[in-house]
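There is one chain below, alone, in structure tokens, taken in the form predicted on its own.
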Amino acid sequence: MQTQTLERMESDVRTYSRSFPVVFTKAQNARLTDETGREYIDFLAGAGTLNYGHNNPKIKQALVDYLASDGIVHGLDFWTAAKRDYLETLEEVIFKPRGLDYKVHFPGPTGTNAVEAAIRLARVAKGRHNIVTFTNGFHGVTMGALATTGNRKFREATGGIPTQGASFLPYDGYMGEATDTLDYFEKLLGDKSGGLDVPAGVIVETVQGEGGINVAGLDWLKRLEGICRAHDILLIVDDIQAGCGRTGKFFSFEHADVVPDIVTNSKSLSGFGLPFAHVLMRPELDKWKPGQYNGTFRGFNLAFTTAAAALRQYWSDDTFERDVQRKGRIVEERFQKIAAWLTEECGIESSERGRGLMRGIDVGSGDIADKITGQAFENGLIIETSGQDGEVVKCLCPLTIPDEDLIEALDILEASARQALS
């Protein structure tokens, strides 16, 4: 396999081609085929931005179509029948059944754009510059998504410049399942020496992915919806990766039956894994002047058709988030019954967690996680670990994986830890 070329022309910055280290040539939903011809079922999916696999043909076909028919590929925001099909759709498919109304504004491509905006939109629109994030929030690596972002790892990247605007408080279960850690936040919002600047947004991931597959409960986020309502502060959901269905729901903010004010979207939101993201806002907070947040790639047309594409196959009736429900049941049994066995017979405390198709093991270490992880990728598996030292074995499987690669990829797994620490 040749890499000498990757290794010597690519910066030392790359991450994923360091535990993968071979050649992929082609990929189809689950699997992934380096140039020996060798398969591997995909349990990373891009990070979350395959949630419909890859090279899905229903998607595939309507880009295709799209660029026989010499549509519009590059269009800064110009108005293009692919953005007005897309809004449609949109709107038919996903705002109206879930009784949602929201303005789109379209940033530069990627999750962190869509950060960067969404905060700068509530400073804007409140007039106050304090955002609350959480403890093992991850939301971007840009400076101002930096500065809501938790991790050293990535804060300290920074070379030496403070990240500022931003102030931290405890994520669901932080301080162990006995502690509401909103009582905290609610507890300074009262105290005029509490030291907290009244915020003008609150951003939090409903599940986060990078911080360990940390799952706030129901009951918390509807009382965190409170607690914004009740001091004028807008709430944001940061749903790049657990939205798009891969709860179960296609934003992840349903299960609590929570409306956020400022709801942000990339990764799967394409469809197709081309760069596409927005920032959903009630119509009252669209406080832009015009050009006041703009960008080169503010709206990808081949994303749109994609995107739209994706909205019609998958969300026009709820067969295909039960489906994920369901298949997010299967892994959780499994995930329960290896983290069993690492505790009980290897004394390893280990626990599972997650909603819908994102689900971790938290094995406790990140050696630990690293091991269970490198031998799934000998024998086929690719997978990735999260949290704040990689000791969460993470499944980001496409939504759409068959029962029977989903069963395989278990096994492998299962097998792995075995291999790896028996």
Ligand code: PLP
Contents of the next structure:
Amino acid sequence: MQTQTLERMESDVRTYSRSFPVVFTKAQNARLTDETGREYIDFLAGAGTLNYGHNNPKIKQALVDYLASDGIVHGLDFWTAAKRDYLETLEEVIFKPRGLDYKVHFPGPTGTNAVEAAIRLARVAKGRHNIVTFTNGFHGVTMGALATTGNRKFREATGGIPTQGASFLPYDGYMGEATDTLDYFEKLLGDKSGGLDVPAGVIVETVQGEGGINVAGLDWLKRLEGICRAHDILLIVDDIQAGCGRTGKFFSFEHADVVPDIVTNSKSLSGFGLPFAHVLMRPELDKWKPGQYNGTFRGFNLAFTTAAAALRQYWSDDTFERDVQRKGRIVEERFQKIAAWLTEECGIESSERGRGLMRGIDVGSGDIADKITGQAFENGLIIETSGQDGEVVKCLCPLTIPDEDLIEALDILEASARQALS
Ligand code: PLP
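Can I have the other form now, the form predicted in complex with the named molecule, not the form predicted on its own?
Every chain and every other molecule in the complex is listed next, the one we just looked at coming first.
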């Protein structure tokens, strides 16, 4: 395999190609092929960007048809028929059945772009600078979003410029099961000497993806919503990784019956792996003046087309979400088995956690997790880690993965753990 040009020319900042140093050529649903013809099952799926699989044929057809008809590809933020169709579909298929009412801001196409826009909006709307964020949260790496991201590896890479405007509080479970960390938040808000600047907003992931598949309890999320309402603080749910069906509902906050003031979406939003993001906001929060938060790539027409096709294909009824929950239980069971084996046979304190098809096995250390995922790659499975030391082996497989591939991938993972640790 020819990798010299790639190694020589691409910046050292590259990451995933270090764990999977092969050259990929093709992909279909949950399978990737490298240029030697070797196939791999994909349990990473573009870090949660390919919830509907690689090259999903139904979504691809919409894209091909659109291109063939000379549809507008780039249109700044012009009104286009593709944008109108996407917004109408979003309203009909997603908002109305859930009783939601949001306006939509298309910022730049990445997750971090959406987070920047969301926290800026909260500040503009409330006239306060502070944003509360949580330990182990990951919200992106541009300066505003980075201020709300916990991991030191990212925070230290600013060339010495301090990150500003965010206060960290303990996420659910951070202080152990016996402590409800929201007691601390509530106490600080009620204490004029507590040192917490009353925030404009709170940004939260309902399941922390990069932070190690930490799952917020549904009661905790509901209580967080209540605290925000009581103190006139905006609740921002960052659904960039946990959204688009990953946890078994279109929005991850649906499980907790919470209605955020602001929502960020990206990753799987386009349905096809195209760069696409939006911020949803309660209509009265739309405080932007025309052009005040502007840019060149604001809504990508190819992504409008594929995103609308994905919504129509998978979200017109509850068949898909029930299937995700079913597959989630298959992964949960096997992960529990692997965690039990690690604990009982290898003496490695290990546990399984997650919601829907966003699941992980905490194997206690990044070294052990790397051994398992490295062996899995040798055996034909692409799977990554997360958590502060990369100690959680994480499943982000396409939600559309066929059962045969799912079982094969779990067999590979289990065998790889045994091989790596015996
Ligand atoms: N927010 C969450 C919850 C994420 O998981 C990520 C990326 O993993 C981001 C924001 C940043 O998205 P992007 O990598 O597209 O900038």
